[in-house]
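This document opens with one chain alone, in structure tokens, the form predicted alone.
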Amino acid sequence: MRMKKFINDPKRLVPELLEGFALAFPARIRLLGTNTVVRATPKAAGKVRLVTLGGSGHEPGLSGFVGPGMLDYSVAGEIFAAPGAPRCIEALREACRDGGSALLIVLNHAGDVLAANITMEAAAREGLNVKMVLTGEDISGPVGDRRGLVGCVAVYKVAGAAAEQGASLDSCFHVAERMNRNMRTLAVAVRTATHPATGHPIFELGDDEMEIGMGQHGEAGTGRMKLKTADETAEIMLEKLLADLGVQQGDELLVLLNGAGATTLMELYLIFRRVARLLESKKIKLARSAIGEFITTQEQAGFQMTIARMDPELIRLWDEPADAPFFFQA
């Protein structure tokens, strides 16, 4: 069955989707060219910026994380699709213009990986000042090549915020790999998205069924069972997180909820009660939180748990200003 949708011409969908965005928020966030996300209120010069990469229908990730206190740059693909390597390196080549330093944070998957890959060495021939962050932290892959799925968004808000204060490239790239070193993510799915060109399902669930482990784009999760309730659900991801992170008790955790696109902040709400409760019968400090829609994928019904082991300057980091169109705190 074909998902409807309130589209245009297929082929004209990502432009018309960042010139909507881009006319949504014109105090914070502008369009450089047709696909690249940038502030609206560039940096002072001399700190460092930061940059991504991804690709669109996962709103309001990522470029929905550009402004003050989080990113600088964002280079949007295609639906579901890195975007090419030239556009990525203009978009250093901006950063890092006038003897500038950039950090460029990438989610490991295969199309994203490779475009910047290309990227970087592009930018060292051309001697530009860039670092890059590699964020995988899905537990449902193996050691050494795990998915990056929400976690970026804690990396985008330490290191966004070491930056607008005037950290050094260096500093920025440790407070990133720091975060990156200490958050896990689980997904779950009970619904299928589909691809917004086509209106196509990804994949397949049956109605009494869910899945724990799902990759961003319905890619296979490591569990098939029965739905479960909010709490047995909750359960089940967090002792998963826990144990692989190796948290133990006097930790200070923070938990970020994604919503995958079709799941309600009611039922984010009800897993969030149980998983504060557990934390709190473990004797585990749950420092920050975050609940809400980061990055989804279109009408997909599930949701993305990250749990990340915060120290005081990750903590401070995380509270400091921020004033992105779908991350902003005083």
Second form
Number of protein chains: 2
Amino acid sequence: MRMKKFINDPKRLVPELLEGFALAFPARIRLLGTNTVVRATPKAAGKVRLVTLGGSGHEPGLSGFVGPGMLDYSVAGEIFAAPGAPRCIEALREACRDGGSALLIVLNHAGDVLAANITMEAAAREGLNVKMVLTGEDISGPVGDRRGLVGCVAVYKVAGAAAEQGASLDSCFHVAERMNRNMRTLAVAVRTATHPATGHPIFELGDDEMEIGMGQHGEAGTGRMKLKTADETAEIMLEKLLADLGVQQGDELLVLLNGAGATTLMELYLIFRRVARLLESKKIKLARSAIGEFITTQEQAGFQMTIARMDPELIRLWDEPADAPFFFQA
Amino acid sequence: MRMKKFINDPKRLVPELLEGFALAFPARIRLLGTNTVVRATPKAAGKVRLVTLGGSGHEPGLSGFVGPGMLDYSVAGEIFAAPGAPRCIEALREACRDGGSALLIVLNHAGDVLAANITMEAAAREGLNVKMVLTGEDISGPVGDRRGLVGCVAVYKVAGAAAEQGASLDSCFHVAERMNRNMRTLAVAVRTATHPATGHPIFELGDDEMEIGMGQHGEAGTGRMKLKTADETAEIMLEKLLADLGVQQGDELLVLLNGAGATTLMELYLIFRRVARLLESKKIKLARSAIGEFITTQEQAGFQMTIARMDPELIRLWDEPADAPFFFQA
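Can you switch from the form predicted alone and show the form predicted together with another copy of the chain instead?
Okay, now the whole complex, with that chain kicking things off.
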């Protein structure tokens, strides 16, 4: 089947989509150089700037979270591909330009980590005051090398709130690390997407199958099985997440449900309903939640479920206002 | 191909999805009776309440726009079906309970209009102080009987802001009517969706075709053609809208782009880019915009484009704060 997407020249896809994004949100964001998104109104001098990097094709992520209370810089790569290190270094220089400091938040994917490591080495040589947090919370991967999925949004949120309040680079780093340690994500896919630059499907899946643990770019998961109901799927995924994080009665959780692209909000509501009821029955507190499309994989059908153990400081930071184009709290 | 949706019993779809919605946004909305969504914190007595009604399966619409500055009551029907008049009357009674008044906003679709007319007759018999606005801005239909598409969100927004500020029922009605008169929408579809209750596709379209003018439930449009690029599609649709509304140099427009479900935000950014550039070249001012998924048709691919001629009062009302779960401004 022919790719049915509204695009122009695939080679110009990323600059064009970012140009459209900037035209749509002129009061909030603007473009810097090639394909880097920055806040329209820069953060006050002396406060820690948050920088992220990652491939495009996941809109609204990652650049949709640039704004007061969240990110200061998002260095966008080509579709599903990390940006080159030179552009990341440029962003860090800019973030540190007035003797300031920056927290670089990177999702654990091989290409992104490679670019980030080169960038951090260059930053050290230049004497820039930068720390890096690598997010990785996908429980379908091995401990120590788990992929970074939608949980990065929670890290942006709490570290961004701390930075906005004038916390030091060390404090922002520790808040981000704690959020990262406290969270777990599991994805499920039921229908593939078409790569907008190549026109090819990014994975294959049977007509009656779903796959648990699939990554954000069609990376293989851990469990292929017959399609389940909303309640069954919610239960399978939540149980795995609770076990992996070792959640106890009385713990307070943040729950994120992230639609992959074509899965409807209707379905996410059904999944959320079952998650909320299961937590209630287990005497685990649903402290906060967010539900919608945060990091997509084109028109893939499926979703990511994230749980995170919250403490009073993380809840306070989560509740602080943020004004990024595509972040909204419940 | 089998329907690949996360659902449970199709007969329980609507109460379950609304239960999930209420569990996800407990600070903002709650359920009233069967399948009616209301604000968690009621509007102060004496202010006009806004009520809407319509089928489910379009999430986040319509109930996602309940909240301060927008709707007070959303009476949800079954999937793609109007709610029964008795439940609508109940909502109006509730909205008018303390001697208050209500504005009923209805999208022009046969079933919704039938329910609304019965409701308004009953309201008149009971002496309730209610006025009704029928939105209809789809230029693929005949003047006088145009379908109500995503433009209703702009009507909710400006009338909701007026009501929040204490405007009279007459004033709210006239603001809503003016917004409705000033707006035009055109839709395009490229890929069908599956009805979540029946499991059947809601329309058929060739592998290389797109259809302009398709309604929100797969109703036939006016122009089936080969799939075009983002730029070409944007231009075709914008030119039709500008001509129909009679837009002149110097006019100030609101532009809404509403994804149908599976069309990516990436694609909407490309469409928006071309729209913004075309308006600039025609010396028409892009006053405000919103881009995202507001009223969907399951996992259909395509989008709706709305333009509206704004005046200083409409812009002021559009800019007022609103706190509905799924409304966000640019």
